[in-house]
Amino acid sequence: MATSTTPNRGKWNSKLGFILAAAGSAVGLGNIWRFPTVMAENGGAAFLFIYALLVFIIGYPVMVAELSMGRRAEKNPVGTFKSLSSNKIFTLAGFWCVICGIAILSFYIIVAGWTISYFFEQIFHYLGFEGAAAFVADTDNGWLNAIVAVIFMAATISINIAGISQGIERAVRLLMPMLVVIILILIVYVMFQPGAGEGLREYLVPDFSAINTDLILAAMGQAFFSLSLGMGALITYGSYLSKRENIPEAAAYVTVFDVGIAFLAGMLVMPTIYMAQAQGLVVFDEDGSLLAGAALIFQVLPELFHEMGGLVGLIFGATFFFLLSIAALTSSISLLEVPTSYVIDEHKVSRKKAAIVVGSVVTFISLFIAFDTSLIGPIDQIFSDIGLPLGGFLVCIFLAYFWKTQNAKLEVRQGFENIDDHWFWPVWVVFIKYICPILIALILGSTIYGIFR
């Protein structure tokens, strides 16, 4: 039997705690400046309802695996698959699982940090200090790169070392609801917006003749990646996690969270492209598509607020840097937890050492990415692009052929006491045994293919 050897690892207070850290952890900068988007030049709506469906189909099934693995061996992804199988092999999946938040954090920090910049670049603006506006903007300056990052990581590692219960999950009881607040807020000023409208239309009226592979895979991609699966973070927050909660209820309404919030942020992103157009702001390049990315979000929309003017441009600006600077530190909380549970699960270190030791080795390596940024998307594509699918269909064999479903079903029936009645098992267990590897594969695949063709 799996039992934790750390003690005081902690634990989650409530089910709700619990739902707002891992939904902060799917809910990151790609939900809001990616998803509307994707989705919008995916056939709208239809691209919407392909996107749900697959976040039930391969999404969900893959994150009660994780999140039943995790509780069932109270540790970090490295002890867990060590604990529940003796096969090295998937020993080597748990490091996989660490060294891919390692990764990902080190430049996604610097990203995070430049919604700091932009913050304080609509203050300076409006103030009329444009030679100090445009130095918080220069995303090319290295140093400037590095201090923000290492703001944004200190306040991630003071959140880490306060803990599960006094730490992580205070923090999203505030951070997540405020996240929400905020969109609802930007989105009723927006909607009323010249050009708002058309950006509406492209984000909802669906076009179901756009529907073909190409955007099944698409779906499949988004679907996969806004759920934070494939890099440890649900094993390790399963970890916390009561033996008396109802693992599939708890996954579904984290799922359901984050699907909530993608279609709430693209339904703020797609009308604030088309009203900077109203504004004469180039908002497609030239191929035809819409800006999205960094492109996006830090050259068009600050353009859009300067031209708002005012104190309406200034508070619409420096809010919604603001709300990116939000969801960017739900997600870093999560992805060095991942790294930082290792450490006290594997080493016995303490909390507050693990998190600064491990959160130090992150900057440090962020640093080199700080002076040169064109490193940012060879990383993302391998550790985010390819190491997350991976990740997950490595959770999904894992699970299915050698832990076996009938162990993760003695787990998921502690908090679920009628599942052998219920329809979910017999379902889940398909999905987790053939159709997610399936699936997975294929995006992998095609992930792979578009790279190298």
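Now the other one: the form predicted together with phenylalanine, given that the block above is the form predicted alone.
One chain, no partners, no other molecules: that is all that follows.
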């Protein structure tokens, strides 16, 4: 690990290492499980359109904000909010980040556990062990959910203990590109299946009349969730970032990569939903709403692999679920890193002890979800659709009016020397001071108004 100004804190080994780690945090179940599911529930292409818009007008500016705050403070979110301004009330925003991290991780490991179960489902199905295949495919089995979630959490904790560059950078280097390749091949295969065309149309031809406040809120939540924003994951990752790196550029890579993968995942999953329907699997209710909810992709994707059949189906199916679990792992690492780094920095506990204690607390909470997976929907909605944008709003207000954009500029200038002549800076300042906080407040405000009306 390279030296750093604050002792005992890791650093990313290289620029690529950082981008891969941040992209690893961003790309996960959010892209392949959450995005297609939320989109299918919210009018397909119209959702995609609003989502893409919000990623660039809110997500990207907030990402630059989080990374620069974290790199400046070299601390966890609580310490960052505490140290960058004399106004201590924003320390609460740091705690909000920690709470959102814990809540999201508690259902994230359940869904991630399903990726492990379905890896085995593919193998058992190939071997003809239909009983075993059906057993591991049962997402309502509380004990099974609990066991795979514990396994997944153990993997997450052990990588967090291994430390920043050793654990995280290494895990993403090879496996992320593999995931992209396999998705591309699957898309080509799916396009030739009956029903796929209808799914593709649903995905790409927007029906703008479907846009309403629910859709916009869901799209904003998805943008924050998928880019790992609003809960300090990128404040924390920014705290390990070298002063030589160009933050706006690194953030641009991460954003484009993340949206690219989500887009590809949609190209795969939407047509597969319709293909599965053409095959007789019931995925839609009579009123056209999706039946399967949280477990949707775990019902339709295995169908796709079974359809491919034989050894080919096994290879694609098992590899896909394996890579998906790795993608989930590189995200859960960053979710766990937020509360863990808080405990390490603020309570002077060793990394090992901190990761184990925090991980155990989260696992305990997740056991309730394991036995009642219908909790995933509401917890996800409260913390991802409302909690994360609220965190992003606080980041904007804090940076713009407490830490101040002049100070942010001093930080971002490191690694971006021609910042004074570049159009980026004045534009970004307008977004962080006005456009992002106002838009987030409007969207959250109209939702809360809708609830209490």
